[in-house]
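Encoded as structure tokens, the following chain is the form predicted on its own, with no partner shown.
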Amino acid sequence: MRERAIARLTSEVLGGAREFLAGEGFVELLPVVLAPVTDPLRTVPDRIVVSAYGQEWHLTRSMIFHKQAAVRVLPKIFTFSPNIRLEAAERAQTGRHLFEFIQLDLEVRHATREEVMDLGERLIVHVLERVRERCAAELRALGRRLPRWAPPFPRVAWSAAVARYGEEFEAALSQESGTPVWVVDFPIHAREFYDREDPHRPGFLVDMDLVYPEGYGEALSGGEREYLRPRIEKRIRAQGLDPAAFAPYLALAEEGLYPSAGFGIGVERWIRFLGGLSHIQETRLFPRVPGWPVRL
């Protein structure tokens, strides 16, 4: 049964990621579902806000601010975080978008982009090989033959990707690639205010995306973080946002944040790639596809 094979594959992805990260010294945290402040995500403007105990709470869109707070306590953390992002209904047709999904979110105190890129490559390959070894029957049932990869993965600068494929380069780059490929050095206007501006290259960020091959699109996204309050507030204002909306985060930065780097991996996209699935809705028994009716 197809659903059974996908559920088994999912279990191995989660177990493999936990196994790898525990071996790297990470501590798993419980996720945050409601928060007084959450990721701005300017490309997804709509959000869900609920009232309770005399204040407003956001359904978490990512745990970026909580990750930066957590590495004040522990040097390496990860969580499987439920995210709610009210994507436009037309994104249902991409096969890659859910409006409720799980993200493997991790952060490392005092890490550089290069260090978390290396970590990400080794994590992706570890889980790939675990699935190959333990899910042979499930992969046969899904008609999937997994590729073999050897890091390091190739890199392309954002500007080079745009020059070759245009601003919406992800799909074409993914389709043409035979291995995962890193996109690095996004311009400052292309990402959110918490991504760190390169001190040696003003106007560019110390960040990255990893793109799957075979047309499956983005695998992970992350980079180094801004951690000094004056720089964070300057970036908030530069993006036309109100610093008051991020008061709890700015108060934390005033107390002191560590330099850190990390990334998030969309778990359902990971499973879609590993299973060779045509639409991301197959990765969940109860999918939440933008604009589509839900039975349960």
Second form
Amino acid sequence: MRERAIARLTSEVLGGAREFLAGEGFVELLPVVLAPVTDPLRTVPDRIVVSAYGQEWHLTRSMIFHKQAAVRVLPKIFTFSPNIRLEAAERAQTGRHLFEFIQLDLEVRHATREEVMDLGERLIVHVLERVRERCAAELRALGRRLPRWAPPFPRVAWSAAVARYGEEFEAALSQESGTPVWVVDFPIHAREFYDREDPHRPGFLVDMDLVYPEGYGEALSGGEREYLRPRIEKRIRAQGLDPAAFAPYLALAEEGLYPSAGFGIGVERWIRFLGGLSHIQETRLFPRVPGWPVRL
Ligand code: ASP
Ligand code: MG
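If the structure you just shared is the form predicted on its own, then what does the corresponding form predicted together with aspartic acid look like?
Zooming out: every chain and molecule, the one shown earlier first.
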């Protein structure tokens, strides 16, 4: 019964997100699974690389570079992208980590951080209300009472969150908050090279995370992007990475990228929150939990 309720809830989340984004003028793209270059994600060093047709392919860790490429074609895009991130096996215990998950990844040409934060708030509230309306029986079966949220959500600067809770602030912030809360202005060392450095505050990024209340942790990450080739290359080098490893992306930046902003929201974490589930494994019929055995 729980499995059935969660599967129905999942379907409403996907449908609600598609409905909202179509109404905002977004076009849905099909995802990429294998790519010559993918998100560096320095916090998750292990990766899967396969050989085919005489070259190496990375399993997608996020579609960030493809999103920047896609907004050359269309101004507002999204995709439900399968991401593989080989998280440490201890992370199985957090209840929040799968090593194969789906990310609703979106990007908007010429958008600012403010604009995508506003979009994110409205998207999350739209899906919350659709689930409340259409999944009453499922929520009852799961013993879940959904909160009511009125944006704008509160904001805290990364430095203030660290001063209050320490570098690992996410869990405490999530536990203490009664509504979703934005964390903004991460320092440059805390994120990947593609998040845009604030021209008015060097060393800080024009980026954000949204954290769920009730201890459910991170909902989404995103921000404005670096889009000028010399800046991207400088940021790659500053992180001790080799620009040659990002050659296909740099070649695209040489041709020209637009300024853009966007975010990625973990779909299974969203379902976990909406369903009030203690472990994320319940969100998938075929979960991939780091280090845990699978049946199929
Ligand atoms: N690439 C980010 C991530 O996967 C999301 C984003 O910045 O759009 O965490
Ligand atoms: Mg994140």
